[in-house]
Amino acid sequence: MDARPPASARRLTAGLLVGAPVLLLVLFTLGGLTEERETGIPTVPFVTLLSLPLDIWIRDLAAALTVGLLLVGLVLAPRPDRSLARKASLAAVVWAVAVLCQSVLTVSEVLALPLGSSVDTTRVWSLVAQTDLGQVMLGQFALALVVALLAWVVQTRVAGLLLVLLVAIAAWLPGLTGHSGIQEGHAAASIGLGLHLVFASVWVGGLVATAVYAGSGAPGAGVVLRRFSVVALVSVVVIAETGLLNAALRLDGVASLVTSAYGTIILAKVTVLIVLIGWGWRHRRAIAKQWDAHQGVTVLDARFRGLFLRWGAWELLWMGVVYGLSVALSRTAPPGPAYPGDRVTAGAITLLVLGLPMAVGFINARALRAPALAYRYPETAAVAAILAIVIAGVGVPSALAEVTVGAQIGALIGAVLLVAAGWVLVTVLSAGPALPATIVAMAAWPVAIWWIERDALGGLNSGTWATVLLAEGLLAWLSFRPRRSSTVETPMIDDGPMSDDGRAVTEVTSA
C-alpha cells in the first residue's frame, strides 16, 4: 500500500466544481444562455442567464454541505464535533447569501431588467410577498440564517438532531417550486422532489463531512465510516425511487424520454447514478477489506485515510456532474405530449448506445458479453450496430406518427434496440485493439446522427454536434485506453479480486 500521507480532505470538494462547466455546457447546447430578440420586447440580460443557474448551483452545494456536516458532526460522530458544526455554520451563511442573490437574479429574469435595476427592495419584496417562489426563498433564507447561528452553540446530540431536522426542512423547500409548483394535485411531485433534494444533500454533504472527519484522524472515524455507509445506502434508494417518481410525473412516457432535451438530461442523470452506485459499491468494498484488516479499530491510520480520500475524491467528482445536470434540468421545461415527427435526440442516442452499457460495465464488467461472431468479425459488428441505431432513430418517429405500433410502444422498442446495439458495440470495442472497427464506428456515427435528425425541427444545432464530439471521444477511449489483459474476454473495467489497498488484481482469462 502507498505509505504517502493522505491528501488534504479539503481537496475533495474540488471534484464537486466540475458541476459548473457541466451545467454551462448543457445550458449552452440547449440555448439556455441566449434569448431571441424581438422588436419592442425586452430580453433577459446575458449576465442574468449566466449567473442565475450558477447561483442556484452554489445554493444547492452549500445546502448539501450544511446538511452533511451537521449530520456527521452532531449525529453520526461518537461525540458532537464542534469543528464540523462551525464549518456547517459557514456553509449555511453561503447558502443564505446564495438565496439572497437568487432573489435579485430572479427579479432580473422575470422582469427582463438589468442587474443594477433589479437590486431594488421594492421589486424584491414584491417577488417575496406575491409569488410562491419568493416565499420559498424567504423561508430558506430565514432557516439558513437560523442554522448558521445555532450551529455555533449546539453542544448536545438531542439539540443536534433537532438542528439536522431544521436544516432538512430548509433543503426540502425548493421541492415546492420547480416544475411541480404548489398547485393542487401536485402534492406527490412536490414531496417527491423535496425528498430527492434532501437525500441528495445527505449523500453528497455526508460524504464530504465523513472525509473531513476521517482525514483529520479524529477518534471514532471508523465508527463514522460504518454509520455513514448505512446512511448512504438508504439515500441512494430514496434518490432512485423519488427520481423515477418525478420523471414519471413530468414525462409523457418513453417517447418523451428519448425525444426531448428534458428526457435526455434525465437519461444522463440515470447513467451517472449507475456509475455512482458502482463506484460507491467498490469504495465500500475496499473500505470493508481494510476495516476487517484493522479488526474494527476506531482510529484509522494514515494509509487507510489516504485510501478513503482517494476513492472519495472520485465519487465526489461524479456527484459534481450530477449536481450540474440537476440544475440544468431545473432550468429546462418539461416536454409536452409526443407528436408525429419527433426525433430521437442525439444525446439520447449517445446515452443509450454508449453511456448505459459503459455504466453497467463499470459496475460489473462480466455483464458485457456479445455473441462470439461479434468478437471474430468486429468490423461487421460495428456496421450492424450503426445500422441498428439508424433503424431505431428513424423507426421511433414513424411510430410517433401512429402508422405502426403507436408512440410509446415504438419508443420503447427503439430504446431497447439502441441499448442492444450499444451493448454489442461497447463490448467489441472494449475487448481489445480493433482499429478497423473503431474507424468504421467513428466515421459512421456523425453520418447516422445527421440522417436521423436531418429533417427534425431544431435539429443539427450546436448541441447535436457537441454530443457527436462526446460520442467520438467515448468511442476512441473504448478502443485506445490502456488494458490489463490481452484476450477478447477482457472486460471493459476489470472486476477481479481486490488487493489490500483496494486496487483491482488483474485476471487474464483465456478465449
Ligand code: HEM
Contents of the next structure:
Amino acid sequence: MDARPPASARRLTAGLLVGAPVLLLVLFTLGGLTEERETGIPTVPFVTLLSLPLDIWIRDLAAALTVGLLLVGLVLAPRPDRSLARKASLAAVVWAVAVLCQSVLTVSEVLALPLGSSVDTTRVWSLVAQTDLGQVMLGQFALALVVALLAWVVQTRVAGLLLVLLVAIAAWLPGLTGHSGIQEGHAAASIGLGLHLVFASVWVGGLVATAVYAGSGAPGAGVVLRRFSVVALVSVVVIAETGLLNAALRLDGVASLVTSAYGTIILAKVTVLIVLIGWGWRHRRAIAKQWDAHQGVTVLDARFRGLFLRWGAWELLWMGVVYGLSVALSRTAPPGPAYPGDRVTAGAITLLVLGLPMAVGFINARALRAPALAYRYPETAAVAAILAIVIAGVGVPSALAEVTVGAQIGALIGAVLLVAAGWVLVTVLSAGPALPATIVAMAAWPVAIWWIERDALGGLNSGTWATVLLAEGLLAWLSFRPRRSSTVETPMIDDGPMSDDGRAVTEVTSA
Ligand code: HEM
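We have the form predicted on its own; now please give the form predicted together with the named molecule.
Below, the chain from earlier opens the complete complex, with every other chain and molecule after it.
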C-alpha cells in the first residue's frame, strides 16, 4: 500500500522553491542585497545580506512542513500515519538548524561582522541572553528539537493533538519579533502575526501533507481531503484577517500602501492571495462533483489523484511566491507617515492596474466587462487607460493632498482610478488579439512610469525598471496567451487542468 510516488512529491515541493528567486529579486530591487559602505562605519557583509533572508525562508518553510505533516498525519488521518510523522521529524530538524544559522547570521548583521567572526559562542549567547529576538530563537530551537524527537514516539490521536499544539506554539513564536516587536508593546500585532504564521503553516504545510498522503493511495485519503478542505477554508480566512490587521498596524493608511515599498509588497501579497483563493475554489469545483457522488469514499483512484496533485502543484507554486514575498516583507522597513506629494510606486501601479484586475478575472471572468465602446475601439481605450494611469499615478494624489482633502483621500481616489483604468485595459486586451492596442499599451507604459516617477525621491531605479519589465510581460501575455475560446464574456478563463469541468475526475473507489 505504501507505493508513494516520489516524482509527485518532488514536483509539489519544487513549486514552493520559486519563493527563493522571488525573495532575492524583491530584495535586490529594493537595495536589500547591497553592502552600504561608509567610512568609519562597519559594513554588513554581502554574504550575510544574502544568506539571512534565505535562511529565514528555509526556516518558515520547514516550520510549515512540520506543522502540516503532523496535523495531517496525526490528527486528520483516520489512523496516525507513521510515515508523515517521520517526515515531520526531518522537517523539524531542518527548522532547528535554520534557527541555529539564523542566530549566527543575526550576530553578523547586528554587529556588522564577517561570518567567520560571528560563529562565536560568546557572541551568539549574548544575542540569545540579551535580546527578545534571541530568546524567541532559543525557544523555537528547543521546541523544534523536542517536536523532532516526539514525532517518532507519538502513537495515539490525543498525543498527536498535543504535539500539534506544541508545534503551533513554536510556529507562533516569531510573531513576537518581526516588525511587531514585543518591546513596543503591540500586543495585537504580535498575537495577530503569530496567528498569521500558524495558519499560513497549516495551509501550506497541510496542502503538501494532504497531497503526499493522497498521492500515496493510502486508505482514508478521501476522508483526509474532506477534513483538510475545511481546515484550509478556516486558514484562508484567518490569514487574510490577521494579514490585513498587521498591515493596517504598520501602514499609515492607503497612502503608504501605494507609495512605499512595504505597502507595495503587501499589495502583491493580497493579489496572490486572491489568485490562491480563485485557485482553491476552482480546485474544489474540479473535484466537487465526484465528492458529492461518492459520499463515504476513502480510497482515491489514480486519475483522481493525478488531478488533485496537478492542481495542488500549481497552488503550491503560488504559495511559494507568497512565502518569498513574506520574507522580503519582513526584511523591509515599514514606512513612516505619508506626505502630500509622495508618488505611487511603479510596483503599486503594476499591481493595481494589471495585478488586481487579472486576479479577480481569474476568479470570475464575468467580472471583467468594459463599456461596449472600449471593445469597438481598443486602441483608443488603451490610450485613454494609459492617460488615466498618468493622471491617477501622479496628478490626483499630489493635487488632492495639497489642495483640500489630504494625502489619504487623494491616494484612495488615485488608487480607485488606477484600478478602473486597469479594468478597461485588461478587459480589452484579454478579449482577443488586439495588436495595435497592445503595441500602444506596451510602448506607452515605460514612458508613463518614467513620467510618474521622474522627480520622486529614489523613484527611477533598478526596481522601477524591473516592474516595467514585469508589466510588459503581463501586457504581452494578456494579448497573446493561447486561448481555448475567445469570447468577450470569458476573457480570462483558462480552464487549465480542469478543462472538463470536473468530468475528468473519474470513479472513486469505495473502501
Ligand atoms: C491579505 C493577504 C496578506 C497580508 C495583508 C499579509 C500581511 C503580512 C504582514 C504585514 C506580515 C508581517 C511582516 C513584517 O514582519 O513586517 C506578514 C508576514 C508573513 N506572512 Fe503574510 N500577509 C498576507 C497573506 C499571506 C499568505 C497567503 C501567506 C502564506 C500562505 C502569508 C505568510 C506570511 C509569512 C510566512 C510571514 C512571516 C515572514 C517572516 O517574518 O519570516 N501571508 N504578512
